[in-house]
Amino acid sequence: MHGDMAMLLLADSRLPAGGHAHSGGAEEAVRVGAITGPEDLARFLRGRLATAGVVTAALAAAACEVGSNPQPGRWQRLDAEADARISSPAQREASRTQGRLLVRTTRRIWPSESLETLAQAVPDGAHHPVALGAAAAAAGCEPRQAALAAAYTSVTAPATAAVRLLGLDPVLVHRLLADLAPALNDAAHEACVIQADDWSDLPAHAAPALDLLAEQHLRTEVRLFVS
């Protein structure tokens, strides 16, 4: 029960860790006309969950496992695996920014060896899913709970952004998220298949469209979201 409550706190957009400032590619997708309404948003969310969502869930689950026996070398290796799975420089920077803020916040909420060793091992900021998994371990979560929180936040950020950008009905958008519940559970299950330090076998699903959107967004002069 303790882990369930911590998972809810970590997945809550009100957690003061800067997640509300990122759209997960939705802002640029709206700008170029790839998302114009609920149907487009539903396709975007499913595609994001099946690619970036699964990857971040797996990294968060692995980081939660490392958090039970934190060592600087293990954190550095896992963070390198995360870096290798993010092709876009803009997305890498956004991921590290979110990770750095998340570690800063959760070190105050759940002081732990897990978060302290991560902050020391990756002083410039660990990637967001690694930071999320470390925070989950510090809060008493299991790897599957860390994976579920990561998968969930991978779709809630763009969904919330789309409401703000397009003025969509928030109830309808939450219906889209509710429809994703089975896929979210599947993503969390897939993320926990690898339970060893051979992280080269972690999912590495590519999402070239998200990479291109991230790079285009970085060059856009007027932006509501950081990424």
Second form
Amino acid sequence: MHGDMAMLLLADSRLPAGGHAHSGGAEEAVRVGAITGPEDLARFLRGRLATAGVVTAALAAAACEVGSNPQPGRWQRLDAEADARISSPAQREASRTQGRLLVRTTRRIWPSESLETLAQAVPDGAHHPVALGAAAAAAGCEPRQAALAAAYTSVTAPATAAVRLLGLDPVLVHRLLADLAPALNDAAHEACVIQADDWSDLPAHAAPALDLLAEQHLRTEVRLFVS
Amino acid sequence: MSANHEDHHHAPDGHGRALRLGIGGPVGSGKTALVAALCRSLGPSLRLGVVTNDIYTTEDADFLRRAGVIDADRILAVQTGCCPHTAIRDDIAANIDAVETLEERFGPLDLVIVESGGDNLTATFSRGLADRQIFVLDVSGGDKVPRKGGPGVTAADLLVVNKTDLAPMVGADLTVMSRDAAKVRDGKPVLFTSIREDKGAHSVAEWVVGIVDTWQHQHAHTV
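Mind giving me the form predicted together with the partner chain, seeing as the form predicted on its own was just shown?
Up next: the whole complex, starting with the chain shown before.
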């Protein structure tokens, strides 16, 4: 199959699936002064990749594996595993919204049993990494490619948001992203270690600061981003 | 693999669904006022839904809800992450989701209006989102704007030039605007309004009724 090409499309911020309106907590971090410039942003991205990024990569890899043998019950169980790993209700909502839009978009690009069964099993919107893994399977990706795309978008979304909100030098911010290459590889590697149906062992790193930012963001009156 | 799967999640042919009307234009030109006016004029005869694309808050949606021109539940607000333009042209997923949510909840509907966030003269709606589009200018932006063109001014199905009541105060020549618009728009219609004075924007409402009639005639359910 054409997994590499599909991975590039899925990781591209231009994929028309609503991702441009999510900042991954960066908008609120900017508002409260936790991100003021490139140094803060680099720390934020590194922390996000090591926590939410690894979890989302692992869920996407598991979903990609399910996508090769999709059954409604397996989708529902994996979606519940994702739910259990996202403690902030605001983040759960944002994740489901992005997942719903991703399925809407990708089932038109890569019509498949993987995405149809997921849409039927979780009609209100599967969590974003589950949808991403299902789409990756539909497009012909391996679990590792799904994990890479998930980990990558977990840092590119907040990086782009910070460029827009703070007027940071976009070249400098891309250098920060390039510096994350080894960490991104590690995240994808960690994500693919567990490949059985016993998903209780999937990574479950918590990021309380991201949870708090997401909850505060929802209560902030002036918001440009959904999350 | 795609041969066995029809693309039935999107209805480009429009059978059995509402006409989707995009309303775009620069900040402050009167887009939200026009949406409110159309709801006032068309609400009694058409089944409506409204999607707003606010730049910061849910201000436009709140304005419409307060105005009481349409049932508050029939207005959905979409956030656009600093890029109102992206949400109506390049990545329309959230807007399509909102439109379909309204149709599922309240359908069948006759007309869903999608109001863009205030943007520049290059803003246009994707054909995947809007079946028809209106671009709204106002005279206080300067009477040179129609001559400058841009995709919104030249390509919209209807160009509305609003706030004609201010023309004498800002030194805008409506004749010049009308002549320039006709030149760049290749015969497509232009309407001049003062929504402050005509709270129902009746000339625009009449145009909308026309396109809804045509749409329903062309896309009636035949099965």
